[in-house]
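What follows is a single chain, given as structure tokens, in the form predicted alone.
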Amino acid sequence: MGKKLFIENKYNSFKKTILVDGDKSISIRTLLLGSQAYGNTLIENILLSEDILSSINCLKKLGVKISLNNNKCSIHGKGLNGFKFKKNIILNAGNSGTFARLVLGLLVKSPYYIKLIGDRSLSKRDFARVILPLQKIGATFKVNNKKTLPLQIIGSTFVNPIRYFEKRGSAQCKSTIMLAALNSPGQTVIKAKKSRDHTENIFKHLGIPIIVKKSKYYDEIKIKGQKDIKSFKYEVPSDPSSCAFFVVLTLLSKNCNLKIQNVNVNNSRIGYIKILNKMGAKIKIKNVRTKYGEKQADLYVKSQPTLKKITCPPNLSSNLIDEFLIIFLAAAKASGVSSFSNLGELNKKESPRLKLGSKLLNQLGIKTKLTKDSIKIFGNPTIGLKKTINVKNYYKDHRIFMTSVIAAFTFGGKWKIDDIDSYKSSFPSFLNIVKKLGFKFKIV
């Protein structure tokens, strides 16, 4: 049996300043681009989660020299397509969908088949979205009918520049094509539905030839490949998705003030702040500065005793996909019925999150109406639990675990939460910060 977390008490007042772990999306992208740069790259404040450690181990198998000293990561790259390809390489991405999908874009010149595997959760996720464009670029795949892991990829001596229409709002799909384009002669053009744009920002920062034309719903991205990348230094800001848990904990507790320092406030990552402020929160973004093409700032949050219902704008959904579970908690304590739509992608994450999020709310006594891609949440501002809540069978999804912990401290009751090690895949200091804020729990 795995470890369980027991929570039986609430602590409702704190005034604290915290620093959250480095941004996972940026940590993985800087690792991948550092592996393609020529010379010694230094990444500071890199996230030291299981996902990142899996990514580093995979790059080492591809011949990249990488060393870690606390949260500083040194990468000795040999330039574009500088991997040391061998026969029978197996890359284990663990739970990291971002690394697994993105690294395929850098394998499009491999002369041998490379096998990509992942854990049980990752092996259920869709890879068709990256396989199709990479086939157009020149890669060949051996994969099952469901287009899931494990798969094998072999590259081509000639990498085609392509035009591709990315309709899902998948930053991973877009980024995979962009990374493949680095090895392509000529110009690759991607019309992409709006999604997080960290890859574009890092490309610009590194001087990679890229032109981005933005419109309301889509971006047009043009990349000229086969340009050398110089080694670089990058300090990773705090992950806004990880911050969301403590933002909502503060909002739903009493007499609390929280400052979170040095947060990535890229506009494609703060949709949850916009939604919570529409619900009556007063989250402030201060000390905004731009570094490496990314906006960083400090977040200021206060308790908010009354939150309003929300009809979430569907166009924000792709920017909120990692934060919806924690937003559902805010909606559960809001007055009125909140509606969220265009959420089909939520069931394609580490678990069927939309279904499990609804199930968790139902356990709390919150009524929901669920479809395959939408949910209505009937809020109860006076909710105060006295019963025992058991959270189990949730595919070891880190975000469901952390959402359950926040629910336990804000809604009351006695909680038993399974598989506590799940949070280490994305946010290894989560429980340490919980302790710093004065909350108590037991691990058995």
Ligand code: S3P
Contents of the next structure:
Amino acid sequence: MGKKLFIENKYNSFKKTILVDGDKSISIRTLLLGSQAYGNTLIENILLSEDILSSINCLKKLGVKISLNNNKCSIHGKGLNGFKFKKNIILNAGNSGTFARLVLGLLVKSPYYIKLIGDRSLSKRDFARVILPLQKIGATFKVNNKKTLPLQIIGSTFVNPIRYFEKRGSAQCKSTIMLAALNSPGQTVIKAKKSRDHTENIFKHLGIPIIVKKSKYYDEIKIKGQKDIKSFKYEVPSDPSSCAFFVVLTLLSKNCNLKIQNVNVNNSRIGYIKILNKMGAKIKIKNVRTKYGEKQADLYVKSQPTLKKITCPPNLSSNLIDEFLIIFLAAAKASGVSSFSNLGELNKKESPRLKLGSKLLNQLGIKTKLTKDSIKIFGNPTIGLKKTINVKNYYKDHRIFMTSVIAAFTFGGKWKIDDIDSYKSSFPSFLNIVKKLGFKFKIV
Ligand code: S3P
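Given the form predicted alone above, produce the structure of the same protein in the form predicted in complex with the ligand.
Now the complete complex, all chains and molecules, led by this one.
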């Protein structure tokens, strides 16, 4: 039997400043673009999580020289489509949906079939969303009917400049097409439902010809390909999605103050802060500066004993897609019934998160009303648990693990959580920060 995390909550109050690990989305994008640049790219404060290590191993298999020295990563790129690899290589993306999807965009000229595989959770996820546009661009795939991993991709010598309508609000789909467009001789045009815009920002920063026209719900992105990319230096800010766990821990604990330094506060990533503030939190974003076209700042959070219910605007879904689980936990402690809709995508993540999030709340004694794409949460601000909660069979979803740990410290009861390494795919310092804030747990 695998090890379990045991938590029996003792009340704890803290006043601390913390630094959270580097942003996962930006770490993956800088790696991919560094691999397409000419010369030595240096990425500082890169996230050293399992998803990133899988990404680095895949790029090495594609012939890119990469070295890691603590959180400094240097990449020796050989320019656009400069991969050098043998026939029959297999890329293992592990748990990383972002890397697995985005790297396909850079393989549209591959002269041989390349096999892409992933872990059990990634092998259940949908790849049709990137296969379809990449086929239009010129790639050919060998894949099962469900369009899941493992798959094989082979490219073509001509990369079609396409027009594509991305309707899901998926930054991964949008970015995959944008990366493929780098190799196209013409202009690729994407109309994309709003989602995180790190790929756009880094393209602009690197001088790649890109025009972005923003409107309320959709952006129009035009890219001209085949422009050389110069090597670059990038310092990755902290991941706002990882911060969200400690933001909610602080809000739901008593007499706590937390400062989180140097956080990526890109508008497309801080929907959860806006929602929590609407629920009555007073999270402050201070000392905002812009670096590499991305906003960074420090977050200030204080305990908030009385949170109010929220009706989450459906158009915000892709803006806080990775934070819903922890927001659900805040809603479970808020007064009144909170509603979240337009959440079909949430069941397509590392686990069926909408279903499992609801199940976790039910285990806590919180009533929910669940449909295939929405949830109502009947909050209970005075809940205090005495029972034992077992968290298992959750596809090792890192965000379910971390949400469970925060629930254990804020709802009481005795907790036994399986698959204790799951958090390492996105946030390897998570348990160290938990300890630093004075919380106790045992691994048995
Ligand atoms: C990501 C986009 C989101 C998000 C994922 C990271 C990215 O996925 O859930 O954790 O870095 O582009 P979708 O694009 O599938 O919504």
